[in-house]
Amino acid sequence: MTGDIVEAAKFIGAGLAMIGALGGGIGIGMSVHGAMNGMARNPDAYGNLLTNMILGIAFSEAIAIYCLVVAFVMLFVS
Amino acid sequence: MESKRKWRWGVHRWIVLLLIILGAVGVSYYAPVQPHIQAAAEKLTEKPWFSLPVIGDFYPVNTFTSMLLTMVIIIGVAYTVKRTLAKGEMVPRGITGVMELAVEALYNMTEGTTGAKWAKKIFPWFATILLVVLVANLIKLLPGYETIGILHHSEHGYEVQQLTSGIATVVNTKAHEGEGYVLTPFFRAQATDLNFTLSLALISIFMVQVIGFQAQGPRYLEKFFNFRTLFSKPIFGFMDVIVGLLELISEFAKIISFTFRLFGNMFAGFVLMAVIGVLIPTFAPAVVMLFELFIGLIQAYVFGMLTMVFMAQATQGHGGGEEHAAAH
């Protein structure tokens, strides 16, 4: 019984930890928004903007990935 | 010569279709098994290699073997390039041409960020880290990676089926308690081991400090311990001290963010592949694999790029105050 409660708490905790991915999603959306605006206004800067956009996405994604790591640690590290 | 080359798309299409059908048929015989997922690298042997007094036991883990494979690949590429260059051909072909293109593009990028003076010093670190992480991430493409290994007894294992003498496969039926086996693969992507990412992050941040000292000498420390303006400016001097301390903390935060960015991305990909492989065994894993390759590329680029940018920042110093004073 106690083991079951611990198991359930693990899953709930992992789910709660993933709420943090919200921030990563907003960040990625905002950086793509900015880059798309820039590309629409100045199509010549496409390549440069794309590289920097992907860099920025990687950064904001990293924040969401930390949440994922916490969730994985709860689930798989015993 | 060029015009004789046939458009081979018509053949490749059927090969891909054949592979998809083969995959579907194969899955119905040997359904994929959800691998045993653990964050630490799996040990290949029960007995430790050697033990150190304080640190503990050292096991031959499966990320270590794939690190050796990565090194062999990189050294092989380097040797091939060197041999081709020694022949003195003006137009390099094959892998040499690709490497020349890559090195030139990376060097130009470094020069654009750091300036011509420091590019020679910073470029080797940037390119080495990028190449190592890139090969380590793309090496997952090899067949048999994370799927061929040793069977181990486990509490929550699966039943095995003997194929020929000495070779067995895990089948997708739960064994009785304490009788099952799990697979410990020979090779596992290195970036799913925290030791690999942490050591790369430590090397990177340590060399950032070294390059900072080489560029500015002892004045580099002023970035962290800024007491010069403490008494000359009433409130802002105190603020400068606190900002310096924050810089010091952020240097450690950089190590942690380097470590967990790479580890998290690659480990998430590993788990995603395992889960998708069990849920939708046909065709879907290929799409996820493609996405994982993209992520691996991006992470290698980001790791190298960030190292380069931090090194470039360290060479410049913050010294806004003096320049500002000189301008007036």
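Numbering follows the first chain given and starts at 1. Note that the structure is a prediction, hence the values are computed from the model and not measured. Rigid core: the largest C-alpha set superposing within 1.5 Å between the two forms. What changes on going to the form predicted on its own:
- The Cα shift for residue 12 between the two forms, taken after rigid core superposition, is smaller than 2 angstroms.
- Core-superposed comparison between the two forms: the Cα of residue 29 travels less than 2 Å.
- When two forms of a protein are overlaid on their rigid core, residues whose CA moves 2 Å or more are considered shifted, and residue 62 is not one of them between the two forms.
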The other form holds:
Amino acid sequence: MTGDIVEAAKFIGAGLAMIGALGGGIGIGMSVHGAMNGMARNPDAYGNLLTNMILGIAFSEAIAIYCLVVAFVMLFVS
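Please supply the coordinates for the form predicted on its own, as a counterpart to the form predicted in complex with the partner chain shown previously.
A lone chain is what you will see next.
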């Protein structure tokens, strides 16, 4: 009985850890949206906006990957 409760708690914890990936997805979407608007309004700034957009996407994606690693650790370690 206690093994089932621990197993359920692991699944719930892993699911809650992945909520942070939602923030990464929203951040990437907002970053691309802002960069596309800026590129449409000022095509001369394309290179600078693209570089900053890719950097922002990388940082946002890193947060989502950290959430995934924490979820896997909760599921498969212990």
